[in-house]
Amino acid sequence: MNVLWIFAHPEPRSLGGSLRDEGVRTLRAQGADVRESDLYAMKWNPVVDADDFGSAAGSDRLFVGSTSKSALQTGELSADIRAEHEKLAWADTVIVQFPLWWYGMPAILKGWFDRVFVKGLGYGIQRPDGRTARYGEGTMNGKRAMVVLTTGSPEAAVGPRGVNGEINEILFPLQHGALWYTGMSVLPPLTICGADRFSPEQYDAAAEALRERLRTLSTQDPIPFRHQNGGDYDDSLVLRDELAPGRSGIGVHLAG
């Protein structure tokens, strides 16, 4: 198994850093090959700018709505983006680890997606029949992904009736809108709650929970998101009336 571990925490001595180290050790002990993208250690630039696209800098053809070749196709991407593309091509599993900040990922991680998931890799993929390949299809189809999340919230507060919202709804933009969109099968997240007040016993339990999830990376059932092109959606990409009748919201995009 080839695993890319994307880590976005500014403090390597944090709970998140300790869990990352534990996770990487566990995977390697299992015989997996692991590569890391430690975004803060890399001093990753999170801002999309003209330098990302070489000689094509400043051209509107690089952005949404373009019908011409992408910078990926023309080889004009900056070196740091190309390096991340090589890691993604190599990996069959991607771990995305970060602390939950203001209901989302740290800006440096959002910037990784903004800069790395370019047209030709993250979007703008056409099937032979002319349909757009996304939501279960795309360049990263066949890969698996899992979010490892730390949050200061108590576990009950990110539960179904918790004041902070249910964790899979909080993560929907990432899990459905980025990972599943590009074709990855998304495993249920591992959420470590109460991260700002951990006891040694709680750490031991969290580390064991992480080890157990990593032992079963290849066998866990993914979140059953619906495929865009599987017949569940009409030509306007709206869920068909006979599916989840009378319901709306994020939950209708889960099959079953």
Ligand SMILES: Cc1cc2nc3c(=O)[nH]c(=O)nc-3n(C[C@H](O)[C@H](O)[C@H](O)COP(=O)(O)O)c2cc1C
Contents of the next structure:
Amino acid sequence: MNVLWIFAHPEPRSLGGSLRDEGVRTLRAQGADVRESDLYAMKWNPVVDADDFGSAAGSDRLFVGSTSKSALQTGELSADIRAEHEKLAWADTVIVQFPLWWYGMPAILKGWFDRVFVKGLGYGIQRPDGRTARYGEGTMNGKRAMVVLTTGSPEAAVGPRGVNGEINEILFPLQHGALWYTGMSVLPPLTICGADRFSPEQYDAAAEALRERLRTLSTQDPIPFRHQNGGDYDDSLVLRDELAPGRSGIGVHLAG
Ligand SMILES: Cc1cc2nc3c(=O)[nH]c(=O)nc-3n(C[C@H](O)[C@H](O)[C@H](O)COP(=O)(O)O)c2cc1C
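Return the structure block for the form predicted together with the ligand; the form predicted alone was the one displayed.
Then the entire complex follows, led off by the chain already shown.
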């Protein structure tokens, strides 16, 4: 197994940093090859600039839609982005780990997706039949992904009726909008809750939960997101009326 562990936390001695160390150690002990993108340690630049955008790609207008060449196609991507592409191509499994900040991922990690998932790799992939390959299809097809996160909120408060909203709804932009969008199978997240007040016993339990999830990475059932091109959506990409009848919202994009 080739695992890319993407980690976004400024403090390696944090709870998150300890869990990352534990996870990487566990995977290596299992015989997996692990590479890391430790974004703060790498001083990752999270801000898309004009060069990343392909502004030097030979067109004097950028708003020309799918006919414009991406920086990926023209080979003008910066070295830090190319290095991440190389790691992604190598990996069959991707772990994305972060503390939940304001209902989302830290900005440095959002900026990893913004800069790394460029046109031609993250989006804008045409199938031979003219449809766009996304949501279950794409360049990341065949890879598995899992989100590992810590939250300050206790477990009940990110549960189905918790005040934060349910954790899979909070993670919908990442899990559905980026990982599934690019074709990865997304395993249920590992959420370590109540992380601001952790006893040694709670740490041991969290580390064991992480080890267990890592031991079964290749056998866990992914979240059953619907495929865009599997017949569930109409030509406007709206879920067909007969599926999840009368319901709306994020949950309808799960099959069954
Ligand atoms: C800027 C910031 C925003 C936060 N937003 C949330 C939040 O939206 N929901 C939540 O449950 N916890 C939130 N927290 C708490 C963190 O998730 C928590 O401190 C972290 O997961 C603990 O792990 P650590 O010790 O490894 O940092 C936030 C913390 C910070 C610093």
